[in-house]
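Next up: a single chain in structure tokens, the form predicted alone.
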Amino acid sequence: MTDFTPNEMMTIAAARELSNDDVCFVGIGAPSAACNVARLTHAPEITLIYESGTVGTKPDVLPLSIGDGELCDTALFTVSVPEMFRYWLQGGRITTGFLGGAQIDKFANLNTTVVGPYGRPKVRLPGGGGAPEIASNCGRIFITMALTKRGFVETLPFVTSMGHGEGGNHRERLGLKTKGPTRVITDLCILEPDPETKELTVVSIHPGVSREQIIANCGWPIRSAENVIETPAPTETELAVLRDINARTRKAHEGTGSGKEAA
């Protein structure tokens, strides 16, 4: 078996969730890496849309932000931000949203606003941007985050983006017609909401990871589905594509103050 890192496993597992038929609203960072690995492997016809209004985007390197010129340069076309949100997103034309976050709770609600009390936070985060609208209006949501106790918490100090709210049929009671988060892909395992309670449960464990590791890294008593499988390890092709786009990205961004991998 080819050696791989937990982040590489997370990114590739997330990429596998996408298909040629998807019209995907892409977040920056790990979601962008996963979406472009999918595009460069098994889903070449996928339509990638970024918040800045780029449609049919095919970046050669991963963007630093939604304002990265690489996105406009490689898009099929670009629309205004109001058109992106009103016509494309709120019009129900986007099948899949791919998000990350600083914190998540057991019902897949996301926090990207503050850590600690809102009035006197320990950390003030970048905020929601377009994520609240993406979480509400895309047909389904995938979330990718490393599984840590700091990130996976029992109670969020602030709900930035609606997942399944208080659980059960909370989205439906609020009038939301979309599915919300259907999968959370981490560096240790894959989670899905329980069909009834909507609490996140373990459905797949990555190679070499134990249940004890997952429990130790989660901020609530995490449950497992009745039938838990092992996530297939990354193939040589998947790893080669991910490592190649990361290498191109690092080279392109040398001297920008970034120097960080996107996966």
Second form
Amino acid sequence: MTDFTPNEMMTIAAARELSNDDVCFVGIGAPSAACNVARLTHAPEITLIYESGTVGTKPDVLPLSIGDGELCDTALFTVSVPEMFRYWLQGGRITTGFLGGAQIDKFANLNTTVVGPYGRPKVRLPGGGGAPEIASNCGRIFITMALTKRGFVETLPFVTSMGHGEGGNHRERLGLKTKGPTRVITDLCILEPDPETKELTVVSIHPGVSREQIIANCGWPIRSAENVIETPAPTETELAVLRDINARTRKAHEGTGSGKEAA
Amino acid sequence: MARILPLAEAVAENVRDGDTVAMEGFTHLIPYAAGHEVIRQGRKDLFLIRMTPDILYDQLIGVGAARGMKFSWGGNPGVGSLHRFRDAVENQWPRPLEIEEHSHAAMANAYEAGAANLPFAMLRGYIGADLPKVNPNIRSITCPFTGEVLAAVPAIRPDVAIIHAQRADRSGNVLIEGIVGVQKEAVLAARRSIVTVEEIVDELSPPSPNSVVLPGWAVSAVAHVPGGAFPSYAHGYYPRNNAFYIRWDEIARDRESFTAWIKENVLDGNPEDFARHAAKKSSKAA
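Could I see the form predicted in complex with the partner chain next, after the form predicted alone?
Below is the whole assembly, all chains and molecules, this chain first.
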């Protein structure tokens, strides 16, 4: 088996969730890497949308920000930010939202706002950005985050974007018709909400990872689904594509320019 | 009708102490040179508005120019925290910062409402989220036709909007291309506006299809500041300097290195300093 890091496994496992039919609202960081690996491997026709207004973008290097020029240069079209949120997101045109966060709870609610009390925070995080409405308006949500005790917490200090709220049919009670988070892809395993309670449960464990490791890294007593499978290891092709795009990205962002200087 | 002015005059005429100020640019075309001029002129008690306050607002907050900020995402994109913003919120340094926090969708809608001369914006938003609990400016309204309860936020009506654009002609008509963000809405929502541009040309043409044009009569002042969006970028002129965004994390992390950077690069600088960043790829000038 080829060696790979937990982070590479996470990105590749997340990429596999996507298909050519997806119209995907992409967050920066791990979601962006996963979506572009999907595009460069098994889902070349996937539509990637970044909240800066770029639609159908095909970046050659991963953007550092949601509005890098690379995204606009390679997009099918680019719209204003109000149009992006009003017509395309709120209009219900986006099948899949891909989010990350600083903290998540067992019902896949996310916090990217504050740690500690809102008025007197211990840590002030960047805030929600597009997430509150991405979480409610996309057909379904994938979340990708490393599994750590700091990140996977029993109770969130602040709900930036709603997952399954208090569990059960909470989303329906609030009038939401979208599915909310359907998969949480971590560096150790994949989680899915229980069909009834909506509590996140382990459905797939990455190669070489133990149940004990997962339990030790989660901030709540985490349960497993009835049939837990082993996540297939990354293929040579998947790893090569991911490493290639990461290498191009590093080179582009570390320079004094943006990597397009030779153009 | 827009007056074409040197940047210092444009800022002196249009930005006053205590103003609500929107410097917009969604990653692209951020008006850094104009923001630095506001710092140099010592404007204070500003209430800053911006969807994505990044390095520029970190600088304005760090020098103590802001009494408050309305925003929807305050970070260094792809890099991490804004350390001056965090220091202000967590430790009240150099002064406390009143914050009014929204989501992107709400801010974008609020700018549109401002441009449309409406009192508020509504959206299907904030469902199940905690922000409405801490921001009294997020309320709800019931649709008179269906009974659906929607989120409502006040329109944004800044005293002054400041943006950067690719080109203006000699009558002050302004052209924007690429990621156009929320700049058109910000200018049309504001009482006064300043647009800095890469070039002043005889003819705006040939604009690309669907480019945004702000007519000179809807703009207060235009200033020619080549490179004025650095370290963000001007599509077709120069790329985003991602390396500087990464470096900012170190500069802003500590109060002393931040203050030294501001002195050297802002207080002792001038708008012409930005010109060295303006490496135009193709000449569209007449």
